[in-house]
Amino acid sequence: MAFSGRTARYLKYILIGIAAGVANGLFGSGGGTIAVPAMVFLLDAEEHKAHATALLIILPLTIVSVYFYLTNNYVDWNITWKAMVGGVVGGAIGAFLLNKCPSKILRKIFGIFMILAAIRMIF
């Protein structure tokens, strides 16, 4: 069975959509680690977008995640809201620096950081 360029197309979308959510889902974030690279390689997406279309992929994915996570009574609202101030602080830096980095150098920042990560998960 193939598919046509636009089906393959929304097939990717929706995987991406799926390995994302359910990252997020399972380990509480991670679905940024998922989006970004997929956009990246499989759909072609320029570094800049995918990294501000990964942010706004995971919104309603968080959202959801929430809402079960509350509702199972998981969440430490004493690190919670002293996490928040320091994410929003974060966050906002973050998009300001996201607009001064080329592309290049700020897929090596993401690898550095993903392979750092991954080494601190084993270890």
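Positions refer to the first chain, counted from 1. These figures come from a predicted structure and were not determined experimentally. Only the largest set of C-alpha atoms that superpose within 1.5 Å between the two forms is called the rigid core. What changes on going to the form predicted in complex with its partner chain:
- Relative to the superposed core, I115 undergoes a C-alpha shift of no less than 2 Å between these two forms.
- In this overlay on the rigid core, L56 has a C-alpha that sits less than 2 Å away from its partner position between these two forms.
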The other form holds:
Amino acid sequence: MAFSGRTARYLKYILIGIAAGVANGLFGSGGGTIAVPAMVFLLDAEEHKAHATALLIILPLTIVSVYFYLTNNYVDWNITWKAMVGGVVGGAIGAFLLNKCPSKILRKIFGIFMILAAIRMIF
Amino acid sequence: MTVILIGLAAGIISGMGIGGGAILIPALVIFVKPEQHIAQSVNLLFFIPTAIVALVIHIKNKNVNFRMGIPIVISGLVGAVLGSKLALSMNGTALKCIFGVFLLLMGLYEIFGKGRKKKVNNV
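Output block for the form predicted in complex with its partner chain, input the form predicted alone:
Full assembly next; the chain just shown is listed first.
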């Protein structure tokens, strides 16, 4: 890194925050996908600490975005609560599977799914 | 039932640390066909309870870096307001298309992105 001064570090904080916030608000997701590698590559954070710190960052941003979506009536509780019920059960299963499956391969499989879904959404 | 199953799948994936929103939003849009803004708000709301639980655990395990996180949160809030307002000013079809591009990039990152190699010396 060419700059290692305080100012440079704070500039990076600001840029990471704005990028993560805009993505999270605009897409309803993805803030963590931006914040984690940004902290690892730009701020030399350890990978697992970056994941944990990303939650601290994304949670308040999500609450702010939810406020805007709610006040503009872009919330469907019927879909939301069903997804949440599935999500809580799934989250527990996923945490259990984490130590049993190689996540490296899974990442690639889900990457392919994401690309296929993306193509379907674009066209 | 479809929504619960999608939530379950997204929960499993986020429990394994792969980012459930990248699955939840496109799966909803493709199979349940809500308006894009609605799908995004489902994911935002879905994230809140899970993130609170995970964050408490991470703070207890001292994996959250507050010195790094707090300044990012502050600028992130500005980004979240901008991103949300931008999303709400767009029509659903345009938003869906932009989300698709973002999803494509995330998918490519999942497949080709590599964790950072350990630095020999921290300059």
